[in-house]
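What follows is one chain in structure tokens, specifically the form predicted alone.
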Amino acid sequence: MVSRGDGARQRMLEAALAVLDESGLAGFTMEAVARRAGASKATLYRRWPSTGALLVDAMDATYRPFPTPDTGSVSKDVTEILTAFVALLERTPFPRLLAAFIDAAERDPALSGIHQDLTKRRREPMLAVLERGRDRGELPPDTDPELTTDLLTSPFFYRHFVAHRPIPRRMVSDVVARVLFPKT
């Protein structure tokens, strides 16, 4: 059963998130999220210090890390995740909320902390299931995690992001292959 105030609390939440979406940085305030809301700015106040610490709440709320699978290869195990990143990218308002997160993050130094840790987190799946995969020996002693969770994702990223490009549905497998298993 959900409390009143957790209610309260997802529906403020709910309601920062749409107005980030629909009005960026410039337009993220108190006002308007309460207003949205339907709740006062004091309540708001009394929960969050600052349109920052709402921000990353509301972040990471809505947009939990992935499972961590474990199918006993690594390669289903990657390309899990990664499908699932795909989906969030193209389903999902999270691309445009993320773009506006970075920018905050970029101009104050307390929330480039917090994206820091955010980030810390939703990567930690990946780097469970690469290391793993070292270890059962389906991928190289020398596989380094972090590294490769950086060239698994980044493709999306910039094909999203950068290219402003659709994905390929066999990207992920294409991607996945090349990176884990790169022919010599």
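Would you mind generating the form predicted together with a further copy of the same chain now that we have the form predicted alone?
All you get below is the one chain by itself.
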């Protein structure tokens, strides 16, 4: 059941995302979000002590973390996470928000720190899946989950934000095969 408080919170987070999407981080102020949400600045400050705190919750809301898959196969679990991530890149406002964040974080160390924390949280499902695969003996015992997570996810960021090329249908299975089960 969604309580009245949850509905109000949700409305404020949606207003925050709309402001961020339209005006970028430069226009992201408590005042602009309050106006958009039809709420008072005092109401916003009661929930979030700073624009940074509000920003973190709003970014978290776009990312919509889903339950960590646990199919018993590392290959299936990783494929599921990467497929959901590609859908996020291709069909939601997430990449526009992330792009604004990338630019702003380059100029502002505080934002860079916030984004570092968000990214750390978003990596957790992949790290968990890789650790389980290693413990089950599907991956070599010296597998480094951190480096493997970098190798599995970064090609999709790169393809979208740097190369500006569409993500081919086969790319998830190609990356999984190449990174997790390489031929020598």
